[in-house]
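For reference, the chain that follows is the form predicted alone, supplied as structure tokens.
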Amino acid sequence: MGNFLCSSSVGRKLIMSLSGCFLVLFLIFHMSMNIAAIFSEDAYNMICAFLGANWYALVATVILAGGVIVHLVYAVLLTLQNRKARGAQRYAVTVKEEGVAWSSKNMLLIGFIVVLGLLLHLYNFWYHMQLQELLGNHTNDFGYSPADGVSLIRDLFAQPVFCVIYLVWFAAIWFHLTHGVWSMFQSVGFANATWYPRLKLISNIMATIIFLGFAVVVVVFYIKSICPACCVA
């Protein structure tokens, strides 16, 4: 069984699909949590304090990190395998589009952009929040409580350069999801003329909801920074 999952093309695609599904569910959860900051900054900080360095949050963090690593490693393995067998095509697509979407031809590149954005995000937030709690610090480098996530959001997205970087990162996630979600289902057998357009539509809708959910937080807090009276939390 282990050899099947690690060595065979079908096994690798199954692991990619399962890890991808897990990461999509996390994105939906994280997006929902972030949106809370728009409506109630106190509520968002309560969520941050609830998660913090508690054992369940630490277990979830380790599982999430493992999911990201597994997904990235298997993405590289599948890409190299498929490029060797079929050129630059990542998956053996049984239903063809008229013209291949740019994202489907550049999933590995988009994936690395997503990972770079994730590393920056971990520094901006995880390093200054959960890690500081684990280290026993009552304040981070900015003088905030590690549970004061709203202050970090407010200060970060008052800077146009970070707003642009994060919006580009979210756009990369959108491209990744528009192809990744439907190909995830395709890898486990939903690959026919009936389900293909449905899965593409579901992928586009899901990717767009996630993109807008994250992006609206950046935009709202930037607007607050230049016009505090425009948005009242």
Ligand code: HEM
Given for the second form:
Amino acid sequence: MGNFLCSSSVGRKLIMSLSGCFLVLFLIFHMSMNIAAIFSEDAYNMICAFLGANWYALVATVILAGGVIVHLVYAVLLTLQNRKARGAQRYAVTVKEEGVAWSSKNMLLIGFIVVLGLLLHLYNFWYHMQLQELLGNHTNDFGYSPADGVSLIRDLFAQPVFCVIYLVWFAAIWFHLTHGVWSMFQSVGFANATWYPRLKLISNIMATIIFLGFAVVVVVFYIKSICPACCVA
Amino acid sequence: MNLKLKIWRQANAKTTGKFDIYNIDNISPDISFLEMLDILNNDLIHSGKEPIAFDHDCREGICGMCSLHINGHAHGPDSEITTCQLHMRKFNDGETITIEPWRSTAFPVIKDLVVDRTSYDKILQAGGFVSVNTGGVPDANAIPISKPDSDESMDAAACIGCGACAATCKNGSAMLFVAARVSSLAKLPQGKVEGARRAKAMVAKMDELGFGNCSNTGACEAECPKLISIGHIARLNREFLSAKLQD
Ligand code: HEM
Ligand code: FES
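What about the form predicted in complex with the named molecule, after the form predicted alone?
Whole complex next, starting from this chain.
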């Protein structure tokens, strides 16, 4: 039974849909966790300590990395097959068909921007946190405890260039999700004419909530850096 | 109307083609697009040149034989119609019109604007039918079918298999065509019996013939002359996945 997941187009899209859904759920979790940092830096660091180098956090990290890799490998595989099916001879004149979203035709490109942001992000945080703990270090390169996530956030988003890079990254995720969320329902067959407008609305709302939820932390910490008295906590 | 036509010319499947430019004058806005090409071909033949090969048959939008990618659109700029139903009044005097064949690996060019669409026939042969012992004509009321079900089935059955979906899709995917066939039969009790086998066989054939995966862009639906909805693709996904999970 299982091999249709690799060998058939619809099966491959099932993998894409399920791995995408898993990543969406992770984003919602990550976003909620971040928002704690706005209200209480101590609470945020408690979460960081809780998700350090203990077995459950490591298992979750491995599963998450697996999800990202499956999604990425299938993304490249599907896109290569699709390009081959399109053929070497392209149309001289192309148009934007009515009602077709730009995102839907550029998911791989957007995905690559997301990967670049992810690599930078892993360096900025994971490298200085969970990895240091795994290596048995009690401080990271900045001299902070590996569970002191707030100090990393505070230092990073005091720099306008990182604020901009992160906001661009979140924008790429926004574009990915405006198509991705409804598409994942379509790929498993849960969609019809009545539900398309609703699913597309849900996609836009989800993408926007996720964008704002991540962006607000960047903005708040940037404001705090230039005006410490502006935000309490 | 006076027009400049940029038309793809290719001697056969093995040669590489190129665009040739043709100027054509005094075209009535009331004639059809294919009649305009007939006039051009007539001129070409009279001046001893090779006429342009293009597909057509019924010229009334029901057979699915006509094709052409006109100014970036399958079946031209107008919506809900086939190329044979397109009129010259949709264009402006002095306009340059670019005419290309369908471009998709599974639809190789045979000559000029004619492509080989037997891959669609092969997908149909793989499962787009109902195998029954016909016997006598049954009573029309013996099998009740609800109005919404019969409507949906008939909407899907409107597919004429022209190939515009795969030709438009950035992935060269035939999903809309396959979905229309699977869906129109799955919605009827006569076709439902073989639903699982049909979905698996047709998807397998589609993949084998080199059509791409579906990215759910919806471009196929936008260009389909029969407005087949991608809702049928959702049903195909359902039919296929539940069939596989039951195996
Ligand atoms: C933030 C992490 C990500 C999330 C939440 C996410 C989510 C999704 C979702 C929900 C879909 C729709 C699946 C479907 O059409 O059934 C999707 C599609 C896609 N994703 Fe992602 N994705 C993420 C990262 C990436 C990355 C890193 C790449 C690749 C470099 C990528 C490439 C793609 C591609 C190419 C598709 C479209 C596949 C197709 O329909 O042909 N995504 N993604
Ligand atoms: S020629 Fe029959 S549909 Fe156009």
